[in-house]
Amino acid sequence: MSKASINPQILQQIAGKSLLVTDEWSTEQIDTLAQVAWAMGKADFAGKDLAWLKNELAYAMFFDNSTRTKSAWAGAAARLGMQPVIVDGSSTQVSHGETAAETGCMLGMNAHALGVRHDLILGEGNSFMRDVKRGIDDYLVATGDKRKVPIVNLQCDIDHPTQTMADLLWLREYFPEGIAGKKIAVSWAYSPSYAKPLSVPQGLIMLLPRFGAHVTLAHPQGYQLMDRCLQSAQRGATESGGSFTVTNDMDAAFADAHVVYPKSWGPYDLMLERVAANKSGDKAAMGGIEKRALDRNAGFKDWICDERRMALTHGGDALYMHCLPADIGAEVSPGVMAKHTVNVAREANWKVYVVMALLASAKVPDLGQRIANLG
């Protein structure tokens, strides 16, 4: 990571911005975040006092199971002073018909900061959360309120920022010259468990390419992302001077690759299935559905991260990544998982930094001047 100070004109930029997918902040503005959550991180480890927002409440609402991601915001708001509160979506009156713009307003009359996860509908998250967010502003701007309530994707059908974000973290401790030239395998991986959300390949394939990185995307037949993030991520590639390809082949993928991703996600013909089943609240379609991707998933079994695959990669010697929890024995082998244990434990620990930057880039009014004091 670069050792520049922090521009303050692109943190007056980011002061209350929201991040709901990382493409609609510029690469000046995701750099500028990254550079805060570096700060924070290296204050936090040096066991300097961030509680820089005391007093205030942080929601965060959750449709969906999270261990890491609810941990890493408990802990952000915890370290800058905040009263974290972990909201179960089931337990919102979304189900009885509030909307989501009612369920912001009535949360933006306490919240101070407000984190969503909804992710496992396509069309379904990431408009929820714009929805959210338009009932707190419409709240804060008839009642005259002047606080910043930013909304912070925790993971959505299209994108999961603070993933996403605490990869190129990590990424960029590992290398610390940079991902420039870099290539960088994210790849589908078999899982028996449940059909998983695209949002953690696509927010990489989104994210990555803007930095100069070589993203080869590898999935079987079927099993392609959403239109909107395969061209935001040759966009992105364009514009950083590096590449994005995709291929149905993992070893191609894996070939002189310095980092691999290999990750599970659901067959996209059947979640988009789950969208028509899920608005009309037909369970037992919803259980046939995930039956038949669980189905289909195991007809590729040898898609797994293993020592043979490694061997492919640059200098036999790749950098594994995953967001958690890996299917091992299926998505990665137990070798390999064994021997990447603790770089995917660091790789995790950034999202709480994540998640600070995040925060405090958005409310607190003297950022710069702050992180600059703490030496």
The other form holds:
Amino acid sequence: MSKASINPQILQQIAGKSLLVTDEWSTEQIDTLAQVAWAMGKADFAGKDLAWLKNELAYAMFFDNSTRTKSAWAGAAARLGMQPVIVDGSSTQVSHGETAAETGCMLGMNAHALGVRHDLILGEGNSFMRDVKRGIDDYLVATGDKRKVPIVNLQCDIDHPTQTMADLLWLREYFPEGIAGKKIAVSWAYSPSYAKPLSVPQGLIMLLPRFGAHVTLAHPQGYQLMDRCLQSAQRGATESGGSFTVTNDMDAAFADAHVVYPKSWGPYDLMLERVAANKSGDKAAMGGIEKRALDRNAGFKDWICDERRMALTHGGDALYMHCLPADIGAEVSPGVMAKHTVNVAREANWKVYVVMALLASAKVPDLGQRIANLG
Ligand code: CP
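Please give the other form, namely the form predicted together with ligand CP, since only the form predicted alone has been shown so far.
Let us now look at the entire complex, which starts with that chain.
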């Protein structure tokens, strides 16, 4: 991938834009974002000064735990010369009845970019982000304020775009020839730790088939993903010449795969049950659902990425990927993880450049020229 090929017209299209779900951006726009992230990653590695947004506030709210994404947000903001601030979403007035649009308006008065993680409840996170965006945008229009305050989806119930874009960049680094024609297994894997959100596998199946990959989604019965994401995956595959298939057989997904991405997520019916329990604030019901989800997971302990399964892959040597944290000994064997420890760290490291690219492409008017000047 080369920064020289960044298309100024596409760069113009993504100026001021928020990324809430990758399939709302055209493939050219996603590709341009990836090129910007690539250029910023290389420039940062070379020690170039990228502080193009000095004295601006990059504010992020997290309604769920995070290690990597919080640090990527802070690292991206600092490299761009912005001041990062990260707050626990439950410490805001959202829990006291403040609407998402009000929150967006209040935060948008003072901030220059806003990141949100809201991933645990189906049907809520992405629409929360849209309401926050409406609140900010309405305020800016009403006051004639010309600032661009993009919303960055740092994981919702539908998608985890900064993760899947980081995954795409790592795949492009690992396979310089591109991912077209590569078989990629996105598989459910056993986890005893918690009922994980659906957004990573959903985001992967929506993104990777658009670049010609042959993506197989594998999961036990009852662990299906949202229909809108399955439809998006099929559409992306049809348009690119890739393919998208679904199986209940983890071995079949691994057979001859160039890349495997085995990770857990919660049973679909129980993730839906959480919606009502969460709305009524019934903590005991939420705990009961979580226990049932883990009991259900325990019926599929053989869904592990281990040495036997890796031997089924292309040349017995597929690239193992994971968004992290992984349940070692459950989702993946200790030996497979040990072999790929540096790989998953390099995968994770791309997220800081994806966030930088999102902030810079939304907010730096002469970005194409600045990237060209990096040399
Ligand atoms: N993969 C990922 O989003 O990591 P965190 O949950 O630690 O941010």
